[in-house]
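The data below hold one chain only, encoded as structure tokens and taken in the form predicted on its own.
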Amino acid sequence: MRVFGDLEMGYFQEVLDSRQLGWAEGGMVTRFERAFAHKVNCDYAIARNSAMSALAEAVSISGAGTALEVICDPMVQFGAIATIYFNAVPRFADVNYDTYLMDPESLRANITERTRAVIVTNLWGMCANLGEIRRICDEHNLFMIEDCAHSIGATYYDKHSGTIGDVGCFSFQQGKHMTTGDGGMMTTNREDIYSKLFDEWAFGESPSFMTLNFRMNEVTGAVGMAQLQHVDDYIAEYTENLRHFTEAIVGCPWLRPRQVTEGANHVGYQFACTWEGDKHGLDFGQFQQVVRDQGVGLRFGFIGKPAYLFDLFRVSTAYNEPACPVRCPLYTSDYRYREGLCPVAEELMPRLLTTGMIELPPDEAKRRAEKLHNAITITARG
């Protein structure tokens, strides 16, 4: 379980000793940032107020705007809604099917001339096909950010998530790996990002461009100093616990287990899995109040539908005329989001069953797994 103790308070107190709150040059923030860059072995790391607001500055410096594209992948919306900030267009890549993440085949065949950056999704612990997007995002000059919320010690052939796009962007929220109460860490390997996010994207008298203030605060600082401590004891921990859920379905030829994408390691987030109870002659809503009865804290079909079917993409954002971003008078194009966009997100999403690793005790894990276990032998008894 997570630490927070004398650790904590005495980065705290170096904080308050230095009677610099705010961000300060050289003081705990950039400690922090050095600190992490050398967790996740990469050049740069800058933080920041959350990882929200990292993925809408990533959109901001990768080149895409006002009626052009970035491609996202349908499972969370937080890509999609960092390119809206900018008034560029999400376009979605459809998932693969065992591993829940980006086919870079999809995103291949979502490429065109307005498309400038592409947001990559690590989700719940694990990376997507790093290697193969990366390649095709050299091959048509895409900028790559990975969207790093669910993989603090996540790798790709021994490389760490978010060291492989051109930006990395992790979260320190409060349901994450680690926690400083919100915030987050923008990572890359390019000195001219970096620069540009350093020099250019920090808040001042008459800037050059509009900028945003996305800095994080020193009191923030120390508790990421102090949390990236004990980060590896808490991945540890959530592994553990993924593993009782991943051991409690082996044998059920109906919930299919989530594959592990090649070359990756998979870290404690949220254990998933995909019904196909349905294929084998079973109901679905009985095997739900099973669940429910044994008590064990399973979700069903997660966020319900994939992104681009809610409201906030298909009727309008903040504008109300035009609706902005597939109607503005600027993307004369015929995308729209519809279903049968993304015909594997649309089959995986309710048959998803999901529950958090994070902060769940090792001993209520087990049982809750164990529980599962019971679920699966019920069901199958009828």
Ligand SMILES: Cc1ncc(COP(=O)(O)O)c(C=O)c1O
The other form holds:
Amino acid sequence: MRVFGDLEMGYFQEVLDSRQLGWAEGGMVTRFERAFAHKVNCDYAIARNSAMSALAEAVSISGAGTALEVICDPMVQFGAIATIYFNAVPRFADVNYDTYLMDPESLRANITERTRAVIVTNLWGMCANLGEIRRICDEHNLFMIEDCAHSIGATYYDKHSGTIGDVGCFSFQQGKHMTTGDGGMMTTNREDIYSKLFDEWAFGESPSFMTLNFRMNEVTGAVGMAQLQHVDDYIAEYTENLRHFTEAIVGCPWLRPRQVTEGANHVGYQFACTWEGDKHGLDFGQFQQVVRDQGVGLRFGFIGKPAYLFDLFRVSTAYNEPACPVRCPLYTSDYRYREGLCPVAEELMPRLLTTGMIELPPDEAKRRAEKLHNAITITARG
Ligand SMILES: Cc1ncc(COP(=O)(O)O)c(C=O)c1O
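Alongside the form predicted on its own that was just displayed, please also present the structure of the form predicted together with the named molecule.
Entire complex below, previous chain first.
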């Protein structure tokens, strides 16, 4: 479980004593950035007030904008929303059925002459096939953004998530591995990107490029400095929680475990597996009832449908959809957010069983994993 105590108070007091609560070069946020860069082994880290801000800034710096496209994955909507902030058009690559992560072949198939960037989500504590995605981005000169909101501690061939793309975007929102209440961090090994982000500052005079003032303040930085020293313990605990759930479904032919990307590790963030009982003559509704009766606490179907089927993209802002009143004369394309766009994600989403590992007391994780095992036994008995 998370610890908030003397360590936080010490850094916090330092900030108060300095009388400098807003960002100051060399202050607490700078220390947090350096410590974070060291943690994930990258050259530069720059603190932001949320991962959403970080993603938006990454899209801005990628050069994507009006009538240009950013390829996202559809299991969550954050990258695609960040894309719309800058009037760019999200295109959706499908995912791998076993890992739930961006499928490099689908990414390749979605590249057009308008594509400027890719946002790949390292979903639920696991990196996507970042090696192949990096290769594709290099071949096509695309800016690669990693959404690392769930992936602190997650590695790909010993490189930390967020260090393979041009930019990584981490979240310290309440539900993430470590929290500062709200907050985010961008990581990069590119000096040019770092300097541009560092110079981002709209204050007093007109800046020379699009600036966003998404910076973190010193008070938040103090919490971050302290929490970063606990994060390995949190990750170990959440990963142990995940192990209990993973073990609970071993041998069950109709709950398919999530596979781990080759070369990656899997840190505890969210347990997930897929329902395959319909292929074994079982009734999903009955299984759900047993799971509820047992008090396992699973969520069924995650967000219900892939991101592109939500009204946000189809009705209100996606300016080439028939239902949307806004039209962009610069973007004429046959691309539509329709059913069938990402068949694997559409098949996968309603089959997902998920439950969070963050702030789940270890004893409770064990108990709930046992209940899941019981629910499987009861369902199999019929
Ligand atoms: C995958 C992913 N990306 C981005 C975000 C946005 O993070 P934040 O709340 O820090 O803006 C979230 C938040 O839940 C997320 O799950």
